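Next up: a single chain in structure tokens, the form predicted on its own.
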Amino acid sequence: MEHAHIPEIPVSIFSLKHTFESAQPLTFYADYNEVSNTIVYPYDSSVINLMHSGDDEKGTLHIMGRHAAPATGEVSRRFRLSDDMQKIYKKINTDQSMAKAISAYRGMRLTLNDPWETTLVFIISQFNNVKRIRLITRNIIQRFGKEIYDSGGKAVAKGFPQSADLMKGTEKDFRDLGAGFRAKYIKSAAEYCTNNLNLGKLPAGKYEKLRDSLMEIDGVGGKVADCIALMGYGNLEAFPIDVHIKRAMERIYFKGRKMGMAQIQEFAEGRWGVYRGYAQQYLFHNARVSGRK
């Protein structure tokens, strides 16, 4: 392969496969090829075409396509390549269950995504599974996304629609795209985030304030707000609790006793501190995959 004009980023402790499969925003609309270990996704007015070579301990990310050079910053940011995984693992590897999750999914990164993109996919995710979330998200992109063109002027993909783009849709439009009861929340969130709430101005580093602001959006409860804070703003204090996490936490850390959300949150803060967002992702993905098996 000719790499003369293909930007390369050295990576260590990085798994493209585990990251894509772990139910983060890219899971719901990017295309991943396990054989070639490549991922393709729209970003802004371009298409990111990324290949991971080498192994998960030490490898290289190759960014291909006509927008490759400017995309290095996007790829580094999106996949949190500056995260010190050795340090993070040292902080969260507090017990046998976590050690097993880290071993099974070593190299899985949290991703940092556009706040609106993260808000939309996690509103869609409520009472839903990955296959359906992906179908609905891709339907919405196909219907409302703006065309992305190659150097010859040919349309090659559609970009992720912003909140203002979705204001053109009706509740019926979103229901027709498969959203079901979530249609009214998508419509309401699009209007609110366009007219009343500037997601780009929210304080990413102030967890409580950020979470409260996100919960002003119709259809965004505590769990979804935590998902947005974690994956849309990079706030690692967020610890989203869904049914998978609640059951896993009760089984592993509370001897099967039923616990309240606040008690689980308090335990996570004491156990994993400021890195509890990473701890949650490893527990969550491990619980999801184990449940399927």
Contents of the next structure:
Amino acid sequence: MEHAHIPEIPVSIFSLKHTFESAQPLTFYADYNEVSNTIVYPYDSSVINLMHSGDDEKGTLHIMGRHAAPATGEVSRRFRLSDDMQKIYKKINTDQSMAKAISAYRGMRLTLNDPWETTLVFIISQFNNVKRIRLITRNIIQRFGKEIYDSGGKAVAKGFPQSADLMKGTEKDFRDLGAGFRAKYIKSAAEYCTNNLNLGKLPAGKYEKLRDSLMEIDGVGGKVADCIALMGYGNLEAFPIDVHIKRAMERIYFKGRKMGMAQIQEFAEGRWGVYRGYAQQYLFHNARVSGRK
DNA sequence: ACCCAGGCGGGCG
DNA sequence: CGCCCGCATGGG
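We have the form predicted on its own; now please give the form predicted together with the DNA.
Starting with the chain above, the whole complex follows.
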């Protein structure tokens, strides 16, 4: 089938750039080319190549790659293309700070990632920085991922290793790949998610139950469980509170006073309701970018 | 040199 | 219960 039709998806209020740069699981191992506005990432047994043309208000996603046609639905799910951003913005645009964040990163989507990939990435994320999370994640993929070949039989990438694949690694292996004290968590999570907890069977829509189940994993506490619920299961009720969110919210909404996690959670629920996961992503990205210098 | 990073588990009061 | 501490590693 030469000159195969390139699948296209019309998209509006969508920014591949802001989405990629907002430190979500996919972005730790995908490659992004800002000039061509293209993202390349391994998925299943092939590589998906996604180009965004037009502008963020109204554009087109072009899907290229060996399995481009069957990947169309997957791209739509993964980038949450059916989210009604007008409606979501209306719900979370509650004040001047949110308005500025939405304006600055308009089109940024939450992404929906594989639950196991998300679990591993956020176990690595604890007490760590984004650059090293990315490094460690890539090291683990390089060491334990399976080769992905193009139609000519050339190895082009490595797929994300499943939990069973990581069971072959020792704690020392993960330490050598840069995981540090998290190595023991990676090892035990690989075992637990292979033998005891089927991540594919957890109830994505039941926030409390989902969160409690995820916290059975050693090394997964409340914050990491919220990240997995949000970005691995698409549960928008999850509101992960990390150091950036905590600081930003204390400053913006609590006159600089130190607040407990429960109080901040309660505030977020009351203010942004079932869309608080989206509010979190805009607050987080804004705080992180404006915190750099 | 010093401080910080998408926190967590464990121990203590 | 809540509080507090140690924790690997590398970048600013």
